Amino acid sequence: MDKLVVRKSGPLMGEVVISGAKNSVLKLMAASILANDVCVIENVPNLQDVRVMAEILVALGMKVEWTKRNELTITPAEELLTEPPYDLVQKMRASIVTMGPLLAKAGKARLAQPGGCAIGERKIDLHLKGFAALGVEIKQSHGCVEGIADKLVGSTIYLDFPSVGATENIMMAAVLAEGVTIIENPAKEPELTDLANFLNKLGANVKGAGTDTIRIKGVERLGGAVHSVLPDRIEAGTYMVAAAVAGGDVLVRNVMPNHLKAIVAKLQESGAEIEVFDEDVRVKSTGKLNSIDIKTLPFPGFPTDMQAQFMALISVAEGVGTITETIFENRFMHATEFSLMGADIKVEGHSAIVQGGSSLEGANVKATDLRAGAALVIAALVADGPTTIHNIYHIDRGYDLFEEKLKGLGVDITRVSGK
């Protein structure tokens, strides 16, 4: 299994283009089941999670072609299966957002419960509880679910947490009911705005994504598309933290600023200096910074997938900074590994208490979920001597030329091949 080592690099320095959103690309994928005509995706990060998603579009009977780096052309299937493979299934949370376009396209769905990064539990009782009120018979039995329905029928739904793959989920099962449906309490996040916008491309009617409520109505037919990929602004966060904890100057590129307030407003409460142009963000940093609190929330809060980033930057800030999780309950895996790197970190229920100014040191650590695998390797760029980072394929589900990217910014980061 490959591994990465990364010695301490000094000020990073130069420019950082940002690629596609993994969180939405995914999505914009699994739409594609909904569409009668041929959908081109561009901007489209080629990672280990866009690749098992397209081997469960293939497995349904769908034809998915890279036609260049970073563009997919998506067939529909002549015979739509409504049974991605379980094997598939079991190695990407995301997979379940199939579960709403199958049950709209052909009545019925069947799904493994879905694996991924062992962050929580991450149950998907709303996205069933979504289903039955558009009409949906659900049944779970052996580790499976499963959704018949005679036709899909509008409803308002109300969600008791504003769970993005919830909201997903329903926003594309009804997309093709019958009459009005109604999502209070939804999601708000940057990506399923950006689905929405991808949905009405192919001919959908939904308004109001972003927004306190989002409304529905149903369509008889969707067409194709074609639709570019909004910018991965976790990705963006993810170098920005980078560039403050090694300290340097750092242009990041392609990004939509709008989407980085809450990263940005942290990073300037630390000490790191930022500028906010149109489509870029300058990060410049001594190195030296101060310690912060950081508490997750839903869009437009402090997003979940940059805790650990940030428990990187705290562990070698000046003070005692929390960070409490609010979104998953099993969290601070990662706390275990920055600790062997020498960070002073108690975790405490939903809190963890990092006393920061530690001195790091390399050692041999391993990616727990894709963002700590991140996280780690920001914690290696000023740690004395190597780090090697085990699990890495982690990282591959979610960060396109990582390595690249982080060597034209001056990180001495090498990936060494297992067998």
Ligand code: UD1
Contents of the next structure:
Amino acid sequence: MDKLVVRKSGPLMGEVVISGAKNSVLKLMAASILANDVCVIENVPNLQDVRVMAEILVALGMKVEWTKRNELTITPAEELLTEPPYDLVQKMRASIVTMGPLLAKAGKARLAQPGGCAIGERKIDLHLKGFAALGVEIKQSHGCVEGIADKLVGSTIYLDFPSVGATENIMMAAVLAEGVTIIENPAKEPELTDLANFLNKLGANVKGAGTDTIRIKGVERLGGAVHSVLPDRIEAGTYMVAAAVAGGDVLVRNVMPNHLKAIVAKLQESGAEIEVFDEDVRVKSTGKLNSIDIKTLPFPGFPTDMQAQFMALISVAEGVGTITETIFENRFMHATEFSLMGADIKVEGHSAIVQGGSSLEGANVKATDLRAGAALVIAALVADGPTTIHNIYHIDRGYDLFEEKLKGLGVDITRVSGK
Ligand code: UD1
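Based on the form predicted on its own presented above, generate the structure block for the form predicted together with the named molecule.
Whole complex next, starting from this chain.
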């Protein structure tokens, strides 16, 4: 398996251009199952997860082509199959979002039941509760979840928790349902709004994405569309934290500053200097930062996908910081890896108490999930001696041109290929 070797680097200087959002493009691709004409998706990041989703669509009978470096053209299936294969589904939890579109378009879907993962149980009860409210009969047996419906009928659905995946899945199931569906307490993440915009371009009638109530009026048929994926706020945040920790002056380009408010606020509180432009943000830092407290929350709160990167920041900042994780029950696996580098972190239930001011040392560490992998690279920027990061397939799932972009800022990073 490949490894990354990162040596102390900085100050970071230059520009980094942010790619399309992983958490948006995967849902747009799933939504293209609903289309009856060709969909062209632009600004697509070239990621492992995107390739897996493309394989799933192909397995369902659709045609998926890279028509330009960052453009996918997706052609509807002549005969849509409804069972995404096990070996692809188990590679990526987000494959569950094919279920809503399949139920809407074909009236049935059968997928391997997603299991737990390193960061938590990752249940799908809210997805299934929503489908059931639309008239889908759900069966769970032999490790699979299956839904069947003669027709889907609009309904009012209250989500006990604003789950991103459940909101998206229910929204995609409801666009072709008879009548009106109302989702109360939905997720408000920007990627979900991007999905609603795409569905509307296909001919759907979705209103209120990004607010407390989403209203979907079912339509009979959806066409095709051309759509550009919104910029990845988590990728942007990752480079912003890297610049703050290593010090330097970095222009992070092609972002939506509105989506970065929590990250900008926390970086400013830590002492980094941030300038916000229309589509860019500039991070200037001496590398001398103060500790901060973090609490992860649904959007517009602080994103759980930035928690690990900020743990790297607090580890080397001045003072003590507390991180409270409210979204996933077990998302502190990376604390042990940071400790191997000399960080002082105590995990107590949903909180991690990070004693800042540690002098980090290079070590052999492993990426425990996608964002944890990026966070270890950030820690390695200020560690003495080389850090070797293992299990980087996690990073490849979600960061487009990761090494190239870091090298462009002056980071000493090398990929070592292995079996
Ligand atoms: C998405 C993002 C992920 C991000 C997360 C939270 C994608 C591909 N992934 O994941 O990067 O970290 O949002 O912002 O977009 N839950 C239930 N029952 C359900 C569904 C969820 O209990 O039916 C729980 C989960 O176990 C978890 C919490 O709700 O503890 C949040 O999950 P959810 O918002 O659904 O995250 P994902 O859509 O899986």
